[in-house]
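This document starts with one chain, in the form predicted alone, laid out as structure tokens.
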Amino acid sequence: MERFNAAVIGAGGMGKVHVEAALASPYVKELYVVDPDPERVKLWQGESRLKSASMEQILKDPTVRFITVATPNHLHLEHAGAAMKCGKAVLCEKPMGNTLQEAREMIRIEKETKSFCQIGFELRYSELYRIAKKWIDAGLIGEVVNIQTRYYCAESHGKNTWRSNSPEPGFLIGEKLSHYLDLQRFFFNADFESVYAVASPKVVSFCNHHDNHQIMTSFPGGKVGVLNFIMAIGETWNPDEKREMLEKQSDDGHALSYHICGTHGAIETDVFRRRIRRWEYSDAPETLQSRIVETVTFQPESDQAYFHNVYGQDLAVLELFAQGKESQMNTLDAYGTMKFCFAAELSELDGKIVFNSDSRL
């Protein structure tokens, strides 16, 4: 088993996700945290395994050769760029960049480096959608034609955040709703021939984009997918030690939900319920019959595996890297939804449909 450095530039959010994947790795030895907030390296104080370092530091050091990309955006291009160039593996939270033009130059760092890449979108490595690309791939439930992806929440980033103060008309959409229409090329494994998509007036008064999209897509040989997201009706969390936070959310307005039709039965993922069920289409005389034949649940003790898997991708990836393998998202892969969600963001700018050939993507 090869071991070897590697680095997390930025301890944030999730940067603490991936510096807490990366110490648990087998195939990690010492790992170097790159954050300009001292107090944040100091969580894993005590941690003999971690260190902090400075990005000059991991750039130059010959042993660190996987590196974790995990700052603002705007930055992701300079550092994975940067990384590739030094001879690192990569994986790089999404977006690769703020724009396609950003996209496209790493597209063109990773191949003339022959770089390992990997983009983090890490609903394809949680269990919820992989057991749902499972039975799809399995052909159980015929033919994909249909996808319709239904996401309400409460607002939860907050006044004066570095989200509610986007100006971007259409920054959730790439920063939040990337993840969900990813899911859909992902289900129907191709990417995207035309957007129409439409916001309504926002009621997050102090949010300056768009607190709502509902975007219809065409997919090859006249498939359809569609996404309709809410920021609003669910109802504000509100700690209760009573109720477990799922089960209370389940039935006072969130929902995230996939509804995947196809011609020979269908799948529904449901977060708030914690489950996964299959439907079985059957010809009868007078009708078509219709019928759960499948449902898997999960507890809460597997929430973050099930549907928002981070911690489980980077485990993944990084015994990619060190097993010789390929990245299983590269960037190009990643570039097809960065561009369904430049077009859906055209879309609603234009109030026109947006084909996947528009020049101005």
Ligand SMILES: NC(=O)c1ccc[n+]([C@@H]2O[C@H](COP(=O)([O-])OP(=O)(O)OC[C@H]3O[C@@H](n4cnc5c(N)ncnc54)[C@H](O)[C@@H]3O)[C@@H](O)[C@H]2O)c1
Second form
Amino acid sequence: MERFNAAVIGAGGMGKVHVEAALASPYVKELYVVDPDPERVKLWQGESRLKSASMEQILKDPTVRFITVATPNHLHLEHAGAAMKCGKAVLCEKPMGNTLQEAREMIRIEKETKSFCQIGFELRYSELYRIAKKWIDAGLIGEVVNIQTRYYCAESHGKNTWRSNSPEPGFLIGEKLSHYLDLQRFFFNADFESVYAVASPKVVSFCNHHDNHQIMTSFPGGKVGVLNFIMAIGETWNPDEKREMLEKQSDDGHALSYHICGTHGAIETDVFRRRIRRWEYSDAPETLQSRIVETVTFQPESDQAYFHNVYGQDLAVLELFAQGKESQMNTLDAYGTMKFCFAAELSELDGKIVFNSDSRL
Ligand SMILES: NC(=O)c1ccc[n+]([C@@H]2O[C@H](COP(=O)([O-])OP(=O)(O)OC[C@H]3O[C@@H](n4cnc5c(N)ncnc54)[C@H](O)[C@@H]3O)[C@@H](O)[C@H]2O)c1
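Other form of same protein, the form predicted in complex with the named molecule, not the form predicted alone:
Once more the chain from above appears, this time first in line as the rest of the complex follows.
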């Protein structure tokens, strides 16, 4: 088994998970963490395999072969690009950048340097959505024709952060909804044909961008995807020792569900109920019979694996690289989702349908 040194750039909320996963990977020897904030690295004081380093140090150190980028979005191209140009393999957080030009430049660099590069759409590694995909691929619901996604959450980004300050009107589409639009691509196994999106006046006054998005998409064959997103409805989280988090959030305004409707059945994923179910349709003499035939639930200890499986994604990607395999979500593939996000933003700005062939994309 080949072991190598690795680095994580950006040790904030998400970087923390990347650090933990890298330390748990059997392929990683030493781990370097790059972050201008000294407080961040203090978290791992006493961890002998982890050292703080500068960007220059990790780029010129030939023993560092794998770099994870978890900095704010406007730095992704700079950091992932520099790493690939120095011959490193890269796992970069989504979105690929704040603009499509940045995303295209990342594709160009990956191609030119022939690097291993994976973009972190980790929901594709989450059990909840892997089960849905497995049922779809096994033909259990027939052909997927309509996907409804509902996402209601609390405002949790806070005032005066890079997230709330970002001025792009569709910032949250790339920052938050890219995961959920990516899953529509994953389940349909296709790219969008056209998008129509609208946003109502916002309620989160300190956000420089829209706080809600309603995105309706057509996919090849007349298939339809819908995503409804509202930030602020879910009750603000206050730890309550008597109530487990999702048990409370399942009925306080939070919602995160897919209804994936096929020609012979349907699938529902529901994060706040920790559940995935499958319906089967059959023709009866008088009507269409629909019945729930399969239900999978999971326990709080499995939240990470079932829901936002960044940890599992990282272990899998480190292994792909160590074994000389290709990335499972390269920049070109991820660009399909980036384009989808920007088409939705353009549609909101124009008040018109935006087609995949639009020359502005
Ligand atoms: N995949 C997911 O589910 C998921 C979830 C949350 C965030 N993210 C992504 O992860 C990235 C980071 O988000 P976050 O929530 O951790 O943000 P954060 O603000 O908590 O952390 C960002 C970190 O980057 C550091 N940083 C800033 N400039 C830097 C530089 N020049 N060099 C090195 N470090 C620098 C900051 O000091 C901070 O520690 C974003 O791209 C975000 O979209 C992904």
